[in-house]
Each structure stands twice: as structure tokens, then as C-alpha cells.
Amino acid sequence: MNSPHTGQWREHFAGVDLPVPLLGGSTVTGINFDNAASTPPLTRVRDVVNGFSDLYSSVHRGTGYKSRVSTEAYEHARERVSQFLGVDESDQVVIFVKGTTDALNRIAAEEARLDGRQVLVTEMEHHADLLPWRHRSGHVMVGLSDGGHIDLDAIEQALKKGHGKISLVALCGASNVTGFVSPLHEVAELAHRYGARISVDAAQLAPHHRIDVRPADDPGHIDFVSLSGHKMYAPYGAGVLVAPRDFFAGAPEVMGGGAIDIVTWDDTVWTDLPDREEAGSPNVIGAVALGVAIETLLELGFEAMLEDEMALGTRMLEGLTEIPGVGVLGGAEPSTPGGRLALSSFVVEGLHHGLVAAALSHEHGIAVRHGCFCANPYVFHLLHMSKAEVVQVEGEVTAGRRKALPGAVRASLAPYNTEAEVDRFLEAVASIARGRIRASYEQAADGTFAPAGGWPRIPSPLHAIVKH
């Protein structure tokens, strides 16, 4: 076996050695440090999806061979998810959905039926774990520590002040901005102590950290878990919602075929879970892909894989802090094992985040993400912006001037990344921070940057694939 961090996991991931174009007409092997947004498929997942396509059919109630095979594969995927998270299916149900956003909106729709009840959220949340509560159930937002960590005291004080009106505490398993891992079981204990349940947005956490929902009688038990396949090396459009079986009452939010036992001229009799919450033709291929991804990660050695990933993340974080003019959001203090994902968001003094990202891509072949990462309040907190400054920016953006929107650059790692890639990235950031940007860039109305005159196009590999 190769030494750690030099690519021992790389062969198991698809498309990670793709040549990408640079300004000037040359190409280089691309580096994908945008894994927090979406991940490439595991090669085994890709191959299973391709093979399963020949067997695909609609699941449940079909008597044909393909339907029976597809149904078995679909339910097997549900079992894999259940085992991966440690779900007790007598107490909780595993529901296949489109993704984390879909899952959280479904919870919010059901919560909205509880008149007078509220949802507690933190400033750390992704918009998918903020907007559904704000615009359906109503929410109470609590602050964070100065460094951007979950504040357990603030959560407890809000629960006390709520006098039993807070029915749910919603928080991310790990931040997609700083990589900070939330103290899930501690928050769960607080929520249950004050008569609330806990919902975990595990989109970022699940691919990088084992999650144990724990038995229902455990004070630290997690009631809801939401995750997405496209962040777990299975980007085929499926996600998961784990929820208490007694949570769903009455008519489901999404209605249609498969969700009923019988429909008459006057009545509807809804069927049992999980079918009641999976109306319509489900994404069988996406569910199978997610199940295979979980199986593959476990077979490859999930814990060892994550150990290597964390070592790479530490190398990147420490390297960024040593570059003059670069500041890491959330700071760079040593974290406890498992306390921070292999992810860093940073700013370069004197340079717009969009310009830094563009230069990394067009001049170095490195894919990152920039902006506020669908977590505006958290980024504003980490940038130490005052409310007056935020109001001013809001006015600019509302007027269509998105150039004023602040943000940072995010680099996020996966097990297939290597030390050589991290070092190449750090060299590129250091060069940019020293002002060595070779091209002229123009900022578009949406705030993004592109090389003046556009950048050289090469024939898309997709064209050849489709034509073939």
C-alpha cells in the first residue's frame, strides 16, 4: 500500500485526473478542491449505475423480473443507509428524497402544522436549514461564539426562554464554511431536556464523519437526519431523510401514486411509511447509487480514509495561515480530532474573493468556490460585519449591484486528493497573494470574474461521449 496522502484512494474515484485548459492554451491535470459543493462518483458507483440501467424498472407492485430486481435493489439501499446511521427502524423511518434541501423542507412543512411552535436555529446554518423554518414554521436564531462555534449556553438559554414553545432545534452537522463539526449529541440532550426534537443537516458531515443516531431512549438521540448523495460520491439525484415514525400525521406534503392504500370518490386512505412519503416514481437509480457508495466507503476503510483526509486538511489549513495577507475564516486554532473537516475558507487581503477564485482556475487549474456559500449570516459573522454594514450591502444587492456582496474563497478536500495537490494549491495562493496574477480580469454584474476577452475554449469531452 502506498504511503498516506499520496493517492492511495485516488483510483476509486471517477474523473479526478481530467486535463483542464489554462490561459495561454496549455493544459494541466485539474485539481478539484470544490468537494463541499458536490463530489465525483466513486468508480464503483458509476459502474454499478451503468450496469443497473439495463435492469432498471419501476419499483413496487410490478411482477416483471426487472421490477422485482429493481425493488430489491431499492430496498437494499434503504437497509444500507439505515445500518450506516445506526437507525432503529421500529422508531425511525428512512425516506428517499431528492436531497438535503428537500428533506428539510418536508420537515418544515410538517412542523408548520404545530400552531404556536417554533424552530431554534443558529447563525451557522446553510440557507437550506434556515429558510424553510423562517418562511413556514417561524424560527428563533441564536448566536455563536466570536470564532464561529456553536454556543451551547446560548442554545440552552433560548430553550429556557421559549417556555416549551420550541418544538425543534435545527443545526448543521458540520459547517460548509469553516468545517466546524457541531456537538450534535450535546445539543440533542439540551433539546430533549426542554421538550424539543433535534434535526441535523448532515449534508457536509455524512461524507466525512460517522453519525450515530443512537437509540430513542438515549438523551443524546438524534431525531432527524438529512443528507445528499451528491456529496457522498453518488451524484445521481437522491437524498435521505431519517425521521421519527410518529412525526408524520395525516396527509403527506407530496401526494400521488404509491402513497395510498385506496382512493374512492370521497375518501383517501394513506398507506404506511415509508411509501406514504415517497409518492410518485422514486429515483431508484439514485437510491441504489447512494447505497453502493456507502458500501464502498465502508469496504475501503471509511475511518482510515477520513484519517488521511483530515491530515491533508491540517496541511492545507496550516499552510494557508503561513501565507502573508491570507486570513482563514474561523481562525486556525488546533482542533480536537474530528472537530473540523478538511475544509478552509479564506480571504486574501486587498483582493476580491471572485478574482482569487478566477485566478486559481484560469491560471493554475484549481477548482474552488467563492462567495458566501449559501450561508450569508454565518459569513457576515465571520467577517465581523456590523448590522449597518449588512444593511448597506443588502441595499446594493437588492438594487442589482451584486459586486458589493462580500465573501471568501473555499477549498474543500476529499480522500482522493493528495499532498502534492495541496502543495500546488498553497503555492498558487501564495503567488496570488503576492500580486502575481498574470491575466487581466473583468468583473461581471453578478460579481464573478473572467479573463478579459474570455478564456480559450476546448472541445467538451461530453460532446464526444454523447455523439458516441
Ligand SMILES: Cc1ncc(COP(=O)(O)O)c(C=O)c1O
Second form
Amino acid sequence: MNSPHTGQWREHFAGVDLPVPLLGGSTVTGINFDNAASTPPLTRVRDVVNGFSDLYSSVHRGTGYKSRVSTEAYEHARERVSQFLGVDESDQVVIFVKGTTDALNRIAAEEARLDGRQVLVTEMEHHADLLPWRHRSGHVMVGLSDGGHIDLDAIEQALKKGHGKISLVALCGASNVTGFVSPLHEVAELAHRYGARISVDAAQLAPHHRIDVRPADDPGHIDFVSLSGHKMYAPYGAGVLVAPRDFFAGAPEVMGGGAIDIVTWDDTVWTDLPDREEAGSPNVIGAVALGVAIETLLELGFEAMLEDEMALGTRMLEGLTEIPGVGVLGGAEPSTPGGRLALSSFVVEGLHHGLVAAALSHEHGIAVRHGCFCANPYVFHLLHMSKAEVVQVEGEVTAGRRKALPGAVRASLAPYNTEAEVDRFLEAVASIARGRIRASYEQAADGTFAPAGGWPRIPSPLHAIVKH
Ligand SMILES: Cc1ncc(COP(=O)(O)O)c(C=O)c1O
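Could the form predicted in complex with the ligand be given as well, to go with the form predicted on its own?
Zooming out: every chain and molecule, the one shown earlier first.
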């Protein structure tokens, strides 16, 4: 029966039934609701990585059998990514990088060479899609609607005002704080109308939605896509940057072996893409893992999986909004204009976000994330903080009192999660919101809460892995 209640996708994911220790000495099957931070590998990905390790060798220039097999596997992974995103390789190039942060920094480094050009960003962005622009290329930041949504009018006004100066619009495909999905193709049309390109930070979107970059002559096409393998069930250190071929005109940002045709005593002749942008020995296993993850998601039924995940997300969102004292960032509407990921960030009245997260973990075996989720401006916006309040917090943090940072608790789902897990989570949050926190916790200067009597003991054999 195709129901999220039965967890029909669960068997395809590794490590999801792990017993985790609780305070007091008992264990419980852990619930992982921290998928927006990182995901477990698909079992097939894990098994392919293990098997491929026997075949692994350097790629491209080796003549040995294993080298040839590894090169084929690496390039096959590139094709998989390309097909998955609808890339036309005559126009765009797929480059393997470390992850989204690396990809966005690469774009920003190139942008920085375009004198006087600026990048338009929204207040919604993760710091990976904000700081590289701010500190390398220069940026203009546009505000959001009161509810924390992309404001197309504000984007158009900013593009009009900066016409000729703004070369790029940088936008997340989906927010890692509210799960709001951005109207990518509408923003792309606007960007192109005003002579700019669009870069999509797809770290959160790619694992949960099909992305189609569309052909270059489509006004709504997407010029750049950045994503991370570890957020899409291939946590082996590889990510992707898709970029227009003509973007990489000069010397690459990262220089080294493999990126050249010839180096003489005085000259360097850079080689063709993608090798020119992949200097050094690439992460072959990571790239292969990502290719297999994509292949597996498609084979299992990406759309059906995501439908189940969305149903769970709605159940969680609706359940949270019914709990007295709980407020969800971005409101309770599951079907916002562009859609919403199965992810909710929430605050519990009167309780520090770190304390709620600690109690969920140590007393209920539920893994979540808390804080500002590397998206400070967006969280400040969603918490309706005034500029003066933010300045005050900044002063506290600068003085070393990081616990002054406000924040929320985030629960983010994946297809292997189940209704039973969502219900256990909702019960736990409801009980915490009623003040039922059994243990006592101490808050460190950085704001995190630790159990006063020490962490729950990690049982063997895991003990051996973490204590060497
Ligand atoms: C929206 C968004 N962008 C970028 C990143 C950075 O991804 P990575 O740490 O894989 O480079 C994250 C990670 O949480 C994210 O959620």
C-alpha cells in the first residue's frame, strides 16, 4: 500500500532505524528530522560506494583498467546530473565541486572580476548565498513580503534601478528556514529582461523537486544551479555547479593539475571545460555516489516519493500549529504560491530554541536543528525584529555572548520518515510546550544546552567509532 504511514521508502535509506540513547539510560529508535542539514545515504548509494572502492583509481589520464573504469563512472555521473537538471551541454557545463557553498563561491569569484557589477540577493538567502556576493562581488539586497515570501515587484524595481549594473540575481530554490519554494522561472524572466543572469542555490530544492534549467532561448531559463550531494542522499563530499560555458572566460579560480593543455616556462594554455574548472584530483567517489543517488531516486519514483513527503510535511505543519504556545515561522499555510517543502521551523513560547532541541534529542530521541540556520537576516525578518533590536543582538554577540542570538527549532523531513514519527514528534513538542522537560540542562556561552549530568552514553559499537 502506497502510504507514508507504512514508510514504504524506508528500506532504501541507510541507518534510519538506529537505536539512540536517552537520558536515564534507555534507548529508543531515533527519529531524524534534520534532513535539511544533511541526509543519510540511500542504501544503494552506500553499497555502490563500497563496491566501487575496489575499482577506484585516478581519473582521466591513467591508462590502467581501474583508471578507465573510474573515468567512465565519473563521466557517467556527470551525464546523470546533466539529464536530471535538463542541461544542454552545448550551452552549459556541469562541474563537480565540494558542494553548494563551494559552487556559489566559485561564481562569486568570477563575478568579482566584472568590475562595477553587482549581484541582487534576497533577504531569504542562506549565508552561502549571501556572503560570497557581499564580500567578493558586491550585492544589493531586496526585501521580502511581510510573510517572508519572495517579492517579485521588489525584485523588478531593484533590477530596473540597477539596470546595466546588476549582472546576476542570486536566489534560493527553496528556503532552508520556511521551506518556501521560490518562483524561479518568473524571477529568471525578470533577470533576463533586465540583462542579468540567475543563479539558483538548489541545496534545498534539488532533493525535493524536479528542476528544469530549460533551454537558453527560453526567457525563464536558469543560468546557474548549485547543489550538494550530502543533502540528496549521497553524503560523500561532492556537489555540482551548473554554469553557462561562456561564463568561464579567463583563467580558472582554482588552478592546478588537469586544468591545462600545456604549461611552458612562461605560458599556460588552459584546457577545455569542464576540466579547466576541476583542477586537482576530483572527488570521484563522491561524484559517482551523487550520480547513483539521482539514478536511484528516479528509479524508485521521485514524484511518488515527494508526494508522500509533502503529505507528511502538511501533517507536521498542521499538527504544530495546533499546539498551544507554538508558532511556525512563515505561518501555517502549507500550499504557499510556489509550494512548501516538508520542513517547519517553529518557536515555543517562553522556551529557548536550544532547550527545546536538547529536550527533543535527549528525552525523545528526535534529531532537529535550532538557531538561525545560517540565514540570520531571514530569521530576523520572520521574528519581526526591528533594526534596533538586531543591532542590540549584534552588540551582545560581538561581546562574546552568542547566546543572545534568537532562533527557532527546525524539523525537516525526507521520504523515509513516517506518519508515526511525525505523530511521536508532535506529542513530544506538545509535552515540551506544556513545560514537561524532565532533565536539567546547562546553557553554554554559545547558546547550546547540555544535560547537567552529561550526555546520554553512546552505546557500543558506535562508541568505538567516535572515541578513537
Ligand atoms: C539553502 C542552502 N544553501 C546553501 C547551503 C550550503 O550547503 P553546503 O553546506 O552543502 O555547501 C545550505 C546548507 O544548509 C542551504 O540550506
